[in-house]
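As a starting point, one isolated chain is supplied in structure tokens, in the form predicted on its own.
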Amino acid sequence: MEIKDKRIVLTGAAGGMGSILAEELVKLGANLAMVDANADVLTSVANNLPGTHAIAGDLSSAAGCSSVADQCLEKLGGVDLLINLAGINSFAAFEDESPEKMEAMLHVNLLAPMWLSRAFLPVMQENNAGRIVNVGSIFGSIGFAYFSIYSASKFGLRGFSEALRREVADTNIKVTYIAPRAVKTPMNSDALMRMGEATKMNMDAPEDVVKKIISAINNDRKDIYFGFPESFFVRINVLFPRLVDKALAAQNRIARAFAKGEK
């Protein structure tokens, strides 16, 4: 897809890669609407990106998000495209997630893009045109320790792309999922990047994730993963996903301690 004079929705602007995936598309010709809870830094984004649309909402209701793609439609006079960004991560044993906090990472990282892309299809439908871009992660395809929920939330995500792909496949609407491994940006936890830096975790930089983002819608991808060894040992969990288990053990030990705060 040609991001030229397209109208695009796209949720968790105001993040660290969103602010990033948001300039690019507007370099691109895009006519974009930026959705984010954060109020405030959103209209900071905004103001640096003239002609740009600036929606604050709670993408954590099914009503929120109802009046986030009313909103939209009324700035952009339809949509083209939706990228459903935003997310919320966390690195926690999974004895000590609060039931709040499951919660929240399941109605923004799942439910969000499921109803904000129900909102929108029938716009797409009419036009029989537009593509929905689902951001999920590695960690949607591996569940690692310590990530049990968002795991679930990405594993969720894929799974709903794959079901929606084929069940449009006969039109000319398209989903995209999108599989980064971790990224390097303000989401992640003190806790987290400490562990990171004692496993060796990869992490890439969000202008790199963003450029291969952007890359995908270009050439219509239906589903890409990033980074090696990640992408490979997706293909390897299954198939043999004991041999993952083993391959993360020593691992998981280490990424305890930090998750349970004793580092």
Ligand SMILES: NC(=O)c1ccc[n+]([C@@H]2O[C@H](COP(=O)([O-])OP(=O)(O)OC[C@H]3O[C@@H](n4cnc5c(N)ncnc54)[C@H](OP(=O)(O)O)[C@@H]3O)[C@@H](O)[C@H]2O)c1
The other form holds:
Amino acid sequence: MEIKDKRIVLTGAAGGMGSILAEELVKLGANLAMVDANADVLTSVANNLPGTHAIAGDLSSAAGCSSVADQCLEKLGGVDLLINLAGINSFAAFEDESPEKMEAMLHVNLLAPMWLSRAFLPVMQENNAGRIVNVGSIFGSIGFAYFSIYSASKFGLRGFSEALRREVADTNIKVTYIAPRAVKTPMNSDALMRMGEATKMNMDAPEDVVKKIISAINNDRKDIYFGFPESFFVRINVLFPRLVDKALAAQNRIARAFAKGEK
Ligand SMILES: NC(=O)c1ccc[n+]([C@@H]2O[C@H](COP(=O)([O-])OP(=O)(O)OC[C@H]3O[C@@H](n4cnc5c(N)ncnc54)[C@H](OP(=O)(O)O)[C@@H]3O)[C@@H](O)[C@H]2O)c1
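With the form predicted on its own in hand, show me what the form predicted together with the named molecule looks like.
Full complex below, order starting with the chain above.
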């Protein structure tokens, strides 16, 4: 899909990747509506990108998503591309996760992309054109210790993307699932960054990931998994999950101390 003149809704536009992606989409000629809960940062991103629409809103409820979708449709006069990028994570031992945090993560990472897709799909169906891009994670294919809720939310998002893609296969509406490995953004806590260093976790620059997201859209990719060996491990985890259990065991023991706040 070419970006030029497309009406694009981007969630998480005030975030580490979102603010860079917003800038690139505008450079490529998009008509952009940017959504984020962080109203202050969103306003400053929008101030640097004249002609864009900033829509501050909380995507953690169906009502919030519905209100955001209505505002986007009003500002853009329709929608060609929805990019579900907003997300939250948690690096913690499962026994330390609160029910509220679990609910928030599933709402923002999994239900919000569904609620927004549900709001925009009929508009795309009317035009028989459009694309939904869901940004997941390598953790959506490999369940990672101390990211249990986050992994579950991204596994769900991958499953939703695959099912919806198959459901609209006979139309001109496309669904893309994108799975970055770790990226250097404010999403990752200090403890996570220190754990990443201790375990030699590969971390990409957000600018590089944004380039790949745009390339995936331009090239009509169905799904894409970033980085080696992570993308290879995704395949191995399907065929030989016990091998991946073994490969990750030592790393998980190191990660525990960071997740428990002991390091
Ligand atoms: N960073 C990584 O290592 C990594 C790796 C793989 C995949 N990803 C995925 O990539 C996407 C973007 O991540 P990022 O690294 O750019 O994260 P980020 O810098 O934390 O940006 C995420 C943005 O989403 C917003 N957001 C959170 N909850 C929201 C809500 N309820 N309603 C509306 N907006 C909300 C955040 O606002 P607040 O600041 O107010 O919370 C933030 O501006 C996420 O889906 C993430 O899971 C990230």
